[in-house]
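So this first bit is one chain, no partners, the form predicted on its own, shown in structure tokens.
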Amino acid sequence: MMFFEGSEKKIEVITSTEFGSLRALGKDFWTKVVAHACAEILDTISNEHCDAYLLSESSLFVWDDRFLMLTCGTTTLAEAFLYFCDHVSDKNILFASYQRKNEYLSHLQKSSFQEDIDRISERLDGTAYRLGNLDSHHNYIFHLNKPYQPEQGDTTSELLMYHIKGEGADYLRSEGQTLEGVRKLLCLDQILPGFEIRDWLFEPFGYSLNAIKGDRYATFHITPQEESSYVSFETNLELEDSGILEIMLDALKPGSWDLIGFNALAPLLENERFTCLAESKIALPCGYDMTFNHYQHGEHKVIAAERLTGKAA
């Protein structure tokens, strides 16, 4: 079975005006940050607000006062975080967080979340939480113990989809797919109108996209392998009443998915097709209200056994 761990790790840092612009650190610096996570930069787009780097394993977005970085596979994102901290004084870091989602095969990772935050805590004083059930879908977050007040409209939403199926999933696993075909499948003209994008098709399959418009961003990462499919969509767009979540669920038809929000209102009401199995929320002392909801489609209730070794009876 071909396997790739699509589930991402994520860091986000906000710096003080006294430090100056993070963008001014230049591409060479961010290339070194990315290298410490065992990844590389594939492509770049920029506008007056943001530099967006498409990576071999997910994405990096850099604004003047903040950056966020997502990496998948067996990357070492905590090392990239620590490398950044070696070059920026703690007094200039107003906010910092490190997230890890539950993984399909966590034993293949180079470190655990606990090992990561043990190392980070040697440098930064912080607190860690888990949202969601340990024996099911869950999300870990570590944040800097420093009071911070986000600006109005500073929101983030993450839609994490598992076990995609249907015509869209079949296309994402097929030979001969094109960037134009994936863009059409994801309805990009409808959900991200006016955004400048950079996207990438991997071999034999897999897809990543960065999109920016003003100070707004969005990113897609698709690992379509049938037995371990995973799709992430993250943005600072307001999703409530936008229809974006419904479009994504209809296009990719996941068996289960997680919805994570930071100061974001994007509820999905239960209906006859899917159920919310877990709901967790916390007012983080660092200024953000974090929510975690885990959903399951009714068709995903019955799961066939998978033969791992031996001959079929």
Second form
Number of protein chains: 2
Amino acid sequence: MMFFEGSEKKIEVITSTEFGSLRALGKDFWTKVVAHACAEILDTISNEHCDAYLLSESSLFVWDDRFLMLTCGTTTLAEAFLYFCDHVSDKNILFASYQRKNEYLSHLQKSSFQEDIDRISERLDGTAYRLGNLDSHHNYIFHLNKPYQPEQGDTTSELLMYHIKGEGADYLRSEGQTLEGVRKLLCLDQILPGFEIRDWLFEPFGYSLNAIKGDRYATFHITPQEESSYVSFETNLELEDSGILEIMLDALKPGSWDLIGFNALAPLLENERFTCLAESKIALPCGYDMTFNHYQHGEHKVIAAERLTGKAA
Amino acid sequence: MMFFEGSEKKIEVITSTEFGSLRALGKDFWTKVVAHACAEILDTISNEHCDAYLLSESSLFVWDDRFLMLTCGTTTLAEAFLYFCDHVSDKNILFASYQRKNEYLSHLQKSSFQEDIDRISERLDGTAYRLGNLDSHHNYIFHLNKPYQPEQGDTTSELLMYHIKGEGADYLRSEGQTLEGVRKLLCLDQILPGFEIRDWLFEPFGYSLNAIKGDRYATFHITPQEESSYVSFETNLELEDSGILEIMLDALKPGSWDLIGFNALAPLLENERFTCLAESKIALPCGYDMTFNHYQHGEHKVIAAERLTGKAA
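The form predicted in complex with another copy of the chain, contrasted with the form predicted on its own above:
Below is the entire complex, every chain and molecule, led by the chain shown above.
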């Protein structure tokens, strides 16, 4: 079984108006940032607010005053962050965060979260937290120790789905799938109406999508492989009452999932089908209320033993 | 926060009568086996059936025809297994298994389960399984590819408790605790009546116990540190209708726990207080029905964010 860690690392940085535009740093600069994470730019879309780069391992979104970069696999996102810091002085960084999501096989990563933040902390004074238990799903975050006041509507939601099942998952694992087929499966017309979209199918499996509309963005990254399946959806759309979460859970039928919010009000309530196993929240002094909720579907209980090596019983 | 991985690796081996007695190999031999795991013998008790060695990291029990060794921390139990194999030829090994329990921080281990079994497989033909999900509690097992027929009463139960809470946990984390105090907390009179006992308090925290009575054994290992607390209880006693599991859960109030059985009939039924999140079972061709059940207590849901570095909010 080929293992691929779909789970992402993420950086988000907000800069001061004095610094000027991050977009104006140009594609060459951002190509180098991405290269420091051991990824590359596959495709780009732009509108009046944002340049959205689809990467070989996930995504980069650059606005004038902020950027966010997600990378999966065994990429070295902390290196990309440090390279960025080489070119932008501390005083122009108003906000910075570095996250690592729940990993299937953390021992296969090139560095641990602790090692990453040890290096980042040599350059930026910050504080790190873990939300969720060490021995279950959890999310690590490091943030800059500077007070920051997010604007109204500055909200982020991350829906991280594990163990996808059913027809949608089967399709994503099948040969001959098409971009059109995946878009339909994800109900893009319904959840991202009017968005400009760029998406990509990877070999042998995997799908990434960037979507932008004004200053709003959304991104999907799908690692469909059985036993380590992972789908992330992230957006700055307000999810509350949007029905988007319910559509995603219905399309991909994850066995478990995490919902992470930054100033986002979109808690999923438990019901007879799924349970919230863990909830954790913290008002980060950098201006965001962060919430972490870990859910499990009731049907995700009886698990076949997984043969790793040797002959079948 | 000092991190100590309480979770154990385990080997169990059964040898043929032709080989003679494993106990007769002598303490010097077993001291060397233990040293290959980077552990040492602290104390010994013996009866007519068994030599029970209390180790600096867990336990070794040796009977005439079998032994089992548990080691925690960052010990290298696979090395001990390979050293044993240097001295006992394949044809005299009727059964062998190598297990790794759910680890809090697997990336801090000196080797992964896959690396361990890659090495062991160079010497012994075997099959490996994972029971439980990769991204939640799970148990790895490798077993020798030889048919084996366990005797009646050859049963093993492992109760692995995480996130212990309440008065018992507080006592185990307190200064000035005594062997007598821990024995009382564990209700040893009630659960192991008539057993010969040897136990040990570690600095600054931690407790280990070996107990034998005839050919029956039991062992406790406690790593009480907050955030990575772990208590293992293992025995070849029949647990069904013994009340032992209930007494342990009541004394230590774990937030989550795993129950692993080999030809053991002791499922804990879910109730209004706790839920079984995962169950997995397999009839191993080496003669044991293995079961893995992962439970979570209802109160183990709201989790404070854990600050890892930096200043408090």
